[in-house]
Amino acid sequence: MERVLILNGSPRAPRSNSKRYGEIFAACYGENAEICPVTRGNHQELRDKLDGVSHLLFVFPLYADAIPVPLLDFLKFLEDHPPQKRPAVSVLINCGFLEPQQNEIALEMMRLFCRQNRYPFASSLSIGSGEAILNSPFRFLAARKIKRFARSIARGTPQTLSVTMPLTKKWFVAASTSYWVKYGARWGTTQAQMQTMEIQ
């Protein structure tokens, strides 16, 4: 089997879901894969690994539509340090949107930094309601999807992949409506604190 780098592109990439999902790939993938975060310090390090492998994997949440930040510089560095041999890209992306569609934009961002940096694009696959899903008696559906899209990469066999919660969308909003303003309350901060545009 291949080797595949697994990069975390979170801003939090330790205590990230992300984390999880590359772990839970990796788990699927085996002894091959290799995680390892992307930091404003470590991008040479992780362009030097590029060498060693077929496959990269990208698993990132979604951040205002787009690619994170450090991911995003991560890319760019990749643009004028690229490998002598380009290894195929997938992507995992999850967003705290029910909707996995939520995702497309940042996914056609990768899809056009891999054409126009020459990496051949492999399998994508986005996780809607991709931070309560791990938390849920639905983590077998993101498992599942997730196994499935490492067997596509193992077998060279590209896919686009998607999973959620099965939940109406008024389910869902008012299920998380509960969550935050329960996760507030530990913090003292109110609910109609949090509707304000004063809350950080």
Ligand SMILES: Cc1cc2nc3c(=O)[nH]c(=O)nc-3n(C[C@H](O)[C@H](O)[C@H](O)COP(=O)(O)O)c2cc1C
Given for the second form:
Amino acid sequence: MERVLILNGSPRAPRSNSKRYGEIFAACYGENAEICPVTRGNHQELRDKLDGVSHLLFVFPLYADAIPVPLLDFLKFLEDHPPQKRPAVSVLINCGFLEPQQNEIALEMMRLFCRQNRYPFASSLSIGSGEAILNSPFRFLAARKIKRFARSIARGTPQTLSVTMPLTKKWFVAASTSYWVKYGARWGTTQAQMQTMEIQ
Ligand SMILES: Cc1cc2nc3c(=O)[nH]c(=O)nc-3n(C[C@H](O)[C@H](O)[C@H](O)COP(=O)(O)O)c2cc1C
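Please give the other form, namely the form predicted together with the ligand, since only the form predicted alone has been shown so far.
Starting with the chain above, the whole complex follows.
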């Protein structure tokens, strides 16, 4: 089976949902998968690892409808320091909103990067409600789709996949608002404070 390098492009990599998605993928894919976070200081190290793999999987969150800056920085580094042999690239994006289509622009950016830098593009998995789905009764839907995604990479049969929680928008907004208000209260932060620009 082809060796896959999984790069976690979340700025909060050690505590991220992307880490959890990457781990589920690795469990489905088997021992030929290695997970590494993308950090400011490890670009060269990751670039060197690329020479030993045939497949590169980017796992990252949607930030402001696009790619998080630390991952963008790494992509810029790769443009200037390409590996000798380009691995095929797959992408797993998760976003906070319900609709997986929110990830389309970021996915297009990744496809453009691959076209311009001559990496064959393989499969994509777009996850909506990515902050919530793994802690919900619908976790199995995400796990099932990740398994299919891993199989498509292992078999070399590219697929474009997506998954989200099967809820109405109204229900999702009500449930997520209640979740975040309670979460804020645990830290002494009110809903009004969370709605200002001073909050991250
Ligand atoms: C700065 C910031 C920007 C975000 N922008 C979006 C966005 O544009 N659309 C969206 O659906 N979710 C957005 N989110 C939500 C994240 O994509 C979501 O919480 C995701 O699960 C985080 O994944 P991670 O834990 O792997 O970093 C944003 C989160 C942050 C912190």
